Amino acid sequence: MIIALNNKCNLTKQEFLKYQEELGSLSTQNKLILCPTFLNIGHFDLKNVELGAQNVSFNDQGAYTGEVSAQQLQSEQVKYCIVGHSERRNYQQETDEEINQKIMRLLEQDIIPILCVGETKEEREKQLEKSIIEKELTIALANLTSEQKEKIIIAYEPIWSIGTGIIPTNDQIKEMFKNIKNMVPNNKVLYGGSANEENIVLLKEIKEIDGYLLGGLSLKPEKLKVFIEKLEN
């Protein structure tokens, strides 16, 4: 399984160095991917974890103040990169078309995108979740070859679940994973959205889940250790 850790906008340099020491003691048969802030990528030094980023510019290098290019990430040995996270779709008004361009830039540098898709509470209540996910996937994966598409990791994160402690029912998650895998049958699909050390016992009953994208839990190594132990046992 894949366990991707999204630190979001957290951890100063000193906090990150201490945090990294704790992560270094984690033992797991699963693939661990850490996505720190851009400022902490240069301080990454772990053997048991692979390096990811939280975002990338849809432009190549050039006069784009404040942006970080795929070439720059590749030069820091970044292997994975989150794209299309709901927070960026919401706060930075990222579009599916921009996300598609980001995916292309990453693949050009042999960086594996972790593409986030998910519906809002209102969309779920209107039973639009299936069409929303289909739209996000269709546009984000446009103009890619079958080989390119299969490299992408999909992360299903119901937006209404992120940071709320509320998760969909197992049946709701199974249904969404079935829909996603019908569109991209050869891709790994992760679950994200308030997954934690308490509900993992329930979530791991869902055999369709290929891993997890963890936000808040990623910042708590002790609880993350419990999460991994329960997942594996």
Second form
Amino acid sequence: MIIALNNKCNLTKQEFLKYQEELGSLSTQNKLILCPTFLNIGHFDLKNVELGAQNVSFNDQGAYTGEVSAQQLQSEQVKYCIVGHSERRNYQQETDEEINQKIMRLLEQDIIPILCVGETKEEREKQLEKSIIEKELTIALANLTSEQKEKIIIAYEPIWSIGTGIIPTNDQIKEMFKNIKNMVPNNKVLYGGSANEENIVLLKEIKEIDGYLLGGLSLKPEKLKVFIEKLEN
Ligand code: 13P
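Following the display of the form predicted on its own, present the structure of the form predicted together with ligand 13P.
Everything in the complex follows now, all chains and molecules, and the chain you saw is the first one.
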């Protein structure tokens, strides 16, 4: 299983250094990936965790003020990078075509993309969740060879579940995983959205889940420890 931690825009340098000390004592048989803010990437210093980023430029390096390139991430030993998070699609108006370009830049640098897909509450109410995910996957994965495609980790994150404390029913998750795995049968698929140390008991019954992408819980090492213990026992 993969447990990916998305710190989002949290933790100052001082807070991150303290946080790392706590994460350093986590032991797990699963793969842990930490995605700090860009500024904290340079302070990453853990042996039990792999390093990820939360975003990347769709351009190579050059005259793109404020951007961070895949080459720069590679030079910091970044191994994974989240792309297409719903917060970026929403607040930065990121498009599926741009996400496709970001995936290309990452693969050129041997960085594994963690591609987020998911529907809004309104889309689910209109029963559009399946077609939304199909569209997001089709465009984001366009023009990739099957070998490139299989490297990508998909994260199903229903937007109505992120940060709300509400999770879909197990049947709803299974249905979406079935749809995703029909399209990309050889890819790992994570679940993200209000996963925590309590609902993991229910979520772990879903055998199709290959891991989790954790937001809020990533910031609470004590609770994360409980999450991992319950997942593994
Ligand atoms: P929460 O776990 O805080 O709901 O966030 C999920 C998420 O967006 C991870 O990328």
